[in-house]
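Have a look below at one chain only, the form predicted on its own, in structure tokens format.
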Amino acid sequence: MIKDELARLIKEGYNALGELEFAESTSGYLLYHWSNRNSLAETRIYRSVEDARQIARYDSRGAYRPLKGAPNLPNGWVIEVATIDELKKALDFFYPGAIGTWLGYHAGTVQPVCLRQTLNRQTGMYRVTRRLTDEQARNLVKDACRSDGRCLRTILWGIEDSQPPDFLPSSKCDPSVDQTGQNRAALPFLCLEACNLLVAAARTRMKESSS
């Protein structure tokens, strides 16, 4: 199971995912926001694995995160759980899906998606992107996937199938690089096929350029 596999990365050093920190406590486990490692004592407590779902809806200034991905979360608290199952859980409700991604990843079991591909099945007001250039394309992902002010998750896919995603910084492209810059142990927070938003800033992107 995931959380057996997630208790198993703890043991194995882990302590990391997206801005997220967490420990090991006297009661169960901690989490936090990196940026407040040094000054739990401070923090506002919570202990409610719901409590995660809500601090993770808004940012610092009370406007509603679309991309769970944004370094943009909040700071100034700490999340008290007993279990590694709650861990697991209050983890899911700041970064869906991404330990479960990473593992399947590991095994084999879950490979990315080339942007021309899911460009290629947008139908409706979306079927724009399709005409989407290759330049376009990665001016487009340099500009909306950088880890500085937009996204920290690592990139696999590139603009055409079987064609790695040479136009980044190798570091965007590496599991290993921790993307807050932190140079943490983090577990690798992977993109596996372009996300909503930016199929949305595509089709922008194609308006803008037929007007």
Second form
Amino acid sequence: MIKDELARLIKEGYNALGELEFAESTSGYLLYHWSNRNSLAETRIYRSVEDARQIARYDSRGAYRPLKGAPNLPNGWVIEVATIDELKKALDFFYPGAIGTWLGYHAGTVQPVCLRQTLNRQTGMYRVTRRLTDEQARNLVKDACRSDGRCLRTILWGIEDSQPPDFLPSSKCDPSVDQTGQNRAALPFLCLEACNLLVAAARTRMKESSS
Amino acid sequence: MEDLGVTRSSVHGAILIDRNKKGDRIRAPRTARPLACWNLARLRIPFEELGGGIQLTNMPQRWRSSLVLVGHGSTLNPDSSAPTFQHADEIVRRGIFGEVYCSFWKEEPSLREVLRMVESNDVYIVPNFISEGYFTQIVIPRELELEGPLTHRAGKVIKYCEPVGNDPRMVDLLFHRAREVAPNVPPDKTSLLIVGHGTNLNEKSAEAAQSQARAIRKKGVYAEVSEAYMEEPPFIADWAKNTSQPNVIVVPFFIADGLHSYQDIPVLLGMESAPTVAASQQEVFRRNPYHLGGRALYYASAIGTEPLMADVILDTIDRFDRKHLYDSAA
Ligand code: SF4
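Based on the form predicted on its own presented above, generate the structure block for the form predicted together with the partner chain.
Up next: the whole complex, starting with the chain shown before.
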């Protein structure tokens, strides 16, 4: 069970994921934004797992956050949950599938999918992305996925099959690196395949270059 | 089962009571049947009031199964995925499935990652889409790597259900919405107008709206039942010409509220003169009735936001089992 694995990882010392940190408490677990690590008493307390979904939905200015990996989670809150199951659910509302993906990758049951394969599968309005050149692809990913401001996931896919993403800074492709730059004991937050936002950005790039 | 037209539903623990014209339909897990009767007594619903209309329908417990509700989602409009989450929450509350997840084409969890979150080996995928079309026939099967209604992969059985809009109970929902938005209008002096998108990306949304309108027409409750579309005739903008009754109830046959229901359709209907971003977009549904050209127009929010959609989702799963599991076992 994913929740049991999560409990094991916490016992091993992992206490962070993306912008989040979590800690065992007398009544269960606390989950909060890293920037509130030393000011939990001043944060607003939430006790329902569903609150996680609501908090993750908007940034601190109230703008919608379509990309969950974007480093713009609001702070100033703490979620108190009683069980590991609830903690897992809350983490999944903030970073959907992150733990399952890491466990699957670690166990060898899920593998990265190269960008070409993702783009070549597209139909309808995204079919045009099949024509993205390697160079356009590299530039796009370097910009759209960078950890300082765009997305905190660690990229494990290359442009072509069995090619490593060596066009990116090595830290962006190393699961043991905390993408927030804080060197915490963070659970790896992997990107095993280009997301729909990146595919959409590839389409915009194609439209721009053809006009 | 005879379709009675649900007028009100209430949930009591794992027991759901649909009140309808002839009585109540109690739906409860098999194990909760005695409890259902106990609950009836507790709720003091007189048994004579329940009369012959009472039906106990088993809602099988699916503790070993997971449900993945798939929506379109949006990178711009947070309201797009709200109904999908709302229905998932309601199903969680009823405690039927071991796990319930939402997944989206344009939001996270994506269709590529959602199955990594699922623990159980028996997975129902229900598209929260209003009709068959490009998404249900191409995008979802491709992204989830489905082989058909039943896919066996890595020890899991993945059951791909029909889109919710195909469920026969959508007719009940449309009735319910219409009554809710215009509770006091006499049905024999009312036109019910079901509005859909029409020509768009191979979606069969117009066909779906038409078949609902046909089914409602057959019941003979409203003086007139018609359909209209944004992008193909009969056009929504021609509603005044194409309806004949003094009261007109408009129900958008969409899965979520968004630009179409907040802005485009109100402009086409003449309720708003130009697309404006209202202070609260829900405001548009609160000003009923609109008096236009001597007629009273009642405008409902998208049918997919109806809380009873949770029942439609559960019915969709039951229909899948009847079609693909029980039938093939027989
Ligand atoms: S492709 Fe991966 S790393 Fe890039 S933005 Fe999408 S989720 Fe983040």
